[in-house]
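Next comes just one chain, in structure tokens: the form predicted alone.
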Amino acid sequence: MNSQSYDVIVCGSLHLDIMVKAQHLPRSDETAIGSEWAYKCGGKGRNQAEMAARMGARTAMIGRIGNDDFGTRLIESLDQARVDRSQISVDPTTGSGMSVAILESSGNYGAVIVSGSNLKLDPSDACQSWQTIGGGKLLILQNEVPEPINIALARLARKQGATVILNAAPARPMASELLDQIDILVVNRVEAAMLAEIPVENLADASKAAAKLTGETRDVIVTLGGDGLLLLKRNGSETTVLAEKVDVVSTHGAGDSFIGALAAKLASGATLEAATRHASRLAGYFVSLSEAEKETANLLLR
């Protein structure tokens, strides 16, 4: 197998997301009123999968797609951003992955999701894509699909000497035996905290929960949005990075835009410091554009 075969290889969901505008995030048993609403192709995965591309890394992905409309677009999508998608398998009983994400006037946004197909996904099928498709340098995963498929796939990736990115959104509980598979884990203040056991609201607090998740293989990033970053490598050195001042035009994407930048730097030869401080300045230009503006900027200039 020539592990070279890839930059990145993301194995992870795939949503059609139904976007809404309203003024706010609908309190508990409100109807809100929306402004307009529009199909955006989405899933952790697959947005991870497009922003490493549109970064240059030669990308592939491994997913599971439902036999609908929604798939349809979402293959379509993969299409257009570069992605090789010979490996998105198809359900033939279940529907595609969706979400319906509100954004509110500040930039701020909330969502909900429903799985679907993603959860079909087998441990095996997905280590067979793996080889199919030749392998990568580097791996890149989410917890939208089940753990056992993460698990089997991190050990796969890391026995054939691909750096694992795990980018642990949604925040769920994790096996230890996932864990010691990762070689970069990355998590926002919320993943941190329900991770580390203790609150994390700022860079001390990330700091303390950083020292908790790392580990002698593991380096661990944890991102603060508009409060910057922290990185703590596996030998004990710290890194902050503070955010880009920008205006915020939407957060939606904004740490999806973070993993794939992330995975194309070091694919291309970063060390991850140098490679954090470039995620992180992109995903501060990417949340100071509109949803259409993101659709079509050239990121490769930033």
Second form
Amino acid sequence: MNSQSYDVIVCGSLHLDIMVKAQHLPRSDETAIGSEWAYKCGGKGRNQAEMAARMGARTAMIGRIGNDDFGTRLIESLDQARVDRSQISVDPTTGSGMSVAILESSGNYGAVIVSGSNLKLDPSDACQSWQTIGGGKLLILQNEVPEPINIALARLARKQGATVILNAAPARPMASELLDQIDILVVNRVEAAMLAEIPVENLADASKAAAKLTGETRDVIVTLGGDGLLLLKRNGSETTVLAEKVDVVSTHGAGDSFIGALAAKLASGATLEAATRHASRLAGYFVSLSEAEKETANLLLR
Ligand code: RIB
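Return the structure block for the form predicted in complex with alpha-D-ribofuranose (RIB); the form predicted alone was the one displayed.
Let's see the whole complex now, leading with the same chain.
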């Protein structure tokens, strides 16, 4: 690996999130009353890149925005987080990705995404971007861009000796062509249940799901929010990490903060077990912060 290469390269989604606070999520045919709203720069890929950079990793992102105000805001957010955004391309005809997230007073949320320009990223351009910036120690992927991009990039990164992390969110059927290139698969309770096709409520279920999702070359982490997480390594060793008790303000982006922190810690040389524990602590802290506090908190102190 040459001296220009990055610790972490994230390829994936950028969304401008519209965050709405409401007493509860609306049911079908209901108009629910909200109390406030705000823009937030999001997209699982962008969030993970920001977190990796804030945790001290040299980070770059590969993605595609639209030629619009949302795109400009997303680029500015990467600059602010010190993420190299030289490989974010601009689509001339399709608008930037966006989401609407409704946050309940409990801290839980429901969201809808409109992928827009994220779907216009091209597999060979993404691979060219990886080469142009000199590759990285770790590649992070999610399921908010078309699968051929994930397959092409995972194959290239693995061939060059990088560790490939796939956050299979949102869950969708995945080709073995992709899964065979993944070193660390990270899923939450819902994604684990969908992919393993069993109910996942607790750590015992997570262990069963992980056993179905692991492979000869693949470790699996199943995150269960406040119920902790389970790591099953390809050699069969299993570690559970209990979540620290915190007052939850918002779980929005919690999984992304976990993955960004995990990657940054691995890039610094930590074992998978140590990085997992660290990322779990960080994600716990993250959900206890308001959106404003999240932007300014010194995460390196955690
Ligand atoms: O994980 C949270 C993220 O998922 C949001 O920022 C939203 O844009 C969706 O991609």
